[in-house]
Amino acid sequence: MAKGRTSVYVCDSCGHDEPKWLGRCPACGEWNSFKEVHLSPPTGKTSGIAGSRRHIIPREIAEPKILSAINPTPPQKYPTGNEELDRVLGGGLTPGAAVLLGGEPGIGKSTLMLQVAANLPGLGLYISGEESPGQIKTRADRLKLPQDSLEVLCETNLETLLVLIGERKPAYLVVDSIQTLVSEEAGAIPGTPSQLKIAGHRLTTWAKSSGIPLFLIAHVTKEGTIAGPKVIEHLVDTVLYFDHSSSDLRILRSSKNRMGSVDEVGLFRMGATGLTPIADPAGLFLEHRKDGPPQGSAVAAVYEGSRILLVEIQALTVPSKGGIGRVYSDRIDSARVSRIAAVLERHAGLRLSDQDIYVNVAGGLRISDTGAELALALALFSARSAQTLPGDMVAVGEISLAGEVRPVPHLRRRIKTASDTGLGRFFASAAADESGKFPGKGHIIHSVRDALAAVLS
């Protein structure tokens, strides 16, 4: 930098300075985006545009173990209040832990926040962007929430909430939401790159160096996503998405936790008094009909985490107008779908090349586990045949490509689960169970041909 600058051009979008100003961002083609930032004298040595942006601040300077020398002693977890945020979260909230939880508008992400935060042990502070504390307050008496371990500020100045923080040292920071902060280093226009870049790296370092459990908010994109550049979803331990399945459930999963599994989900009834955890979820996605199920539905018995969840999948087929078919699925992969009528097709003798597949989950739950091949196999037939398949029947099994139906694991359990819940046929792989006994009663499949045979039989 020259001698004797007093500002510089940053760009909105990716944060590159200029020492004059650009119509056209070199670094990440956006036009007219950059804003003149006024630089604070430098107070150390320094060198370049950073260094002369903020002031130095000393600190100790970290000296390097051994590796067998470090305690491998995990800091000790405790319970949130909410048994199935605890879940998602690896079995309660780590000290020091930064979370981030995005969602769409509206779905619960604050209210689920303001619960968590009122029953914390400790004295918190929940700082809003988006609300007044006049909003935070009617909320809290709605849900008839405790209020005297939380204190509420509505501030956007990150500078001004790192001094703060830095002198009340809360028990725990809520931070609603990340995309309000303003920080004087990036400009003044809130939600940038730059200034989510800046944020959740000060704010996470002040969580890790304080052991202060620290929860962001954060926007989502209209694809899902959280809105921002990824390196803040580097930067926190643990990344939560809040997402619905009907008018009152709420799904919450983890797509990274450095403590625990991201197998887990969290399920929620949205009601008059906030959000509700849903202590036995096994039958919650089922439709129980007095008819028998539709053409083109099947049950599989899926392994979410640490518990069983029996769901429904449905399956259409409709013939192409274009003569090639295509495949329409949010819920599962849609490769997976091509693959198992891939496999239906080749194996099993069933035409789908030249159909339309539609694919869904009844509930809106997203499934990844393999365990659910054969029952979305048999849905597919189902729906291609226009054969109704048994109301009292759960299928179990990952399918190859050459037709044969794998063994999955925790099978008792599966069986088990559906047992409880009234279905008492099983199409599942016997070598699915560790002790070579089929567990149950139901037809010991082997393959495609033979779950259709039974079927048919």
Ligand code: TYD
Second form
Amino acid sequence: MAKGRTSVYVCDSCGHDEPKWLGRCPACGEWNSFKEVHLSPPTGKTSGIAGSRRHIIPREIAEPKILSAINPTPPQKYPTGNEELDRVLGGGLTPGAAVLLGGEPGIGKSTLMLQVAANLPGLGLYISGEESPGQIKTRADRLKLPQDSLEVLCETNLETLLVLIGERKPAYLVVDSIQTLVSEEAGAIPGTPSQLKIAGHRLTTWAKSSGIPLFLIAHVTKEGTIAGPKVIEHLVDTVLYFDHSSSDLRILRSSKNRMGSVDEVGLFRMGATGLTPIADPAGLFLEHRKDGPPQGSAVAAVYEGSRILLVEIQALTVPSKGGIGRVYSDRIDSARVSRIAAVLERHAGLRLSDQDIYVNVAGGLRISDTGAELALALALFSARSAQTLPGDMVAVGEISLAGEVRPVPHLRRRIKTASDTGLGRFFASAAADESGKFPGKGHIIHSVRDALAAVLS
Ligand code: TYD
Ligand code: MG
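Next up, can you give the form predicted in complex with this ligand of this protein, since the form predicted alone came first?
And the full complex, kicking off with our chain again.
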């Protein structure tokens, strides 16, 4: 930027700046989004935007410290009272932590946050830019929530909100949703990436400096001009996403967590009284059929966070039109499905390369546990060979490129969960106890070839 410039043109949509007005933003492609921003006169040697921002340099400059001299204060977590949310947060809420809750409109973000906020200790503040206080009250009545420790306000102006929370110092703050906030600094249109970035930055900075926990709700948007939660993921401590499964099941996942692991999932059921945590979800994703499983279906015991879940992997193979097969799988990574199909073709003589392969996980859970690979291989075998698998079978194991089946952690717990759910025939690469035996009807499987032989016997 040339020295001595007194104004720049800043894109309303993404914050990109240019020395001259342009009809279309080269950074985000938005039309007619450039607005002139006047810069205050530069001081010292810096000029342009950098010069205009000199006033934001803090008056007190903190001294850096030698790492060994820093006295660590381990974050004190306190439970929110909602065990599924606590599980995903990594044990509870941390003072000053900013939690982003994303999800599609209508999935239940406001319901969950109202249920959680009404039960948190201290006087909290729920800022809504989407619903009126009357609507929030009606929902709280319907959910039979305690109502004496939560204040509600409809406010969409970021600067006003910052003054308000600075004065009132709530015990915790919920902003529903961040896309409704407007900062005067970023133009008049709510929901643009620069609006989200400014609001996200100001609110997380406030949370950190005040030690007050902050929940930011953000809608996931597929298209249109409203920016999605991705824009502020880097600013917050924890990123949670709410996902659909079957019509009433809701899955809460964390994709970033500075306060704990990201492996846990929270499971809820949406009903007439809001979101109810599902306490014992082991067999939740299994379909119970009278006549046994259909072709192409195999059950795996997967390890999700700290829990074992039994899931039905479903496969379908059909001859591909062009002779070169494709994989359609969104619940298990397609590259993994292709790899298992290649191993079956090479080491078990099962031709799959001329087939289109469709893979699904019943109930909609996305699976990343490598322990599901043996069940995936058996589901593919069952689909391709048109043979059904034993109805009480649960398979667990990771598959190598050489066709070996490798042991996976927590085998004993996986077996126990499966037998508690009534599935007693276990296929795994190691025995479950020191005696070298499985409890019940187990098969020790060392290779995919072994697995197919055991199924066919
Ligand atoms: P909501 O929390 O408003 O979704 P979001 O904030 O993510 O947009 O939830 C809206 C849906 O949830 C709505 O379709 C109705 C349903 N719902 C129930 O089924 N039971 C309930 O007790 C509540 C409060 C909502
Ligand atoms: Mg909402």
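Numbering follows the first chain given and starts at 1. Predicted model, so just to flag it, every value in this text is computed and none were measured. Whichever C-alpha set is largest while still superposing within 1.5 Å between the two forms counts as the rigid core.
Core-superposed comparison between the two forms: CA of Glu30 displaced by 2 Å or more.
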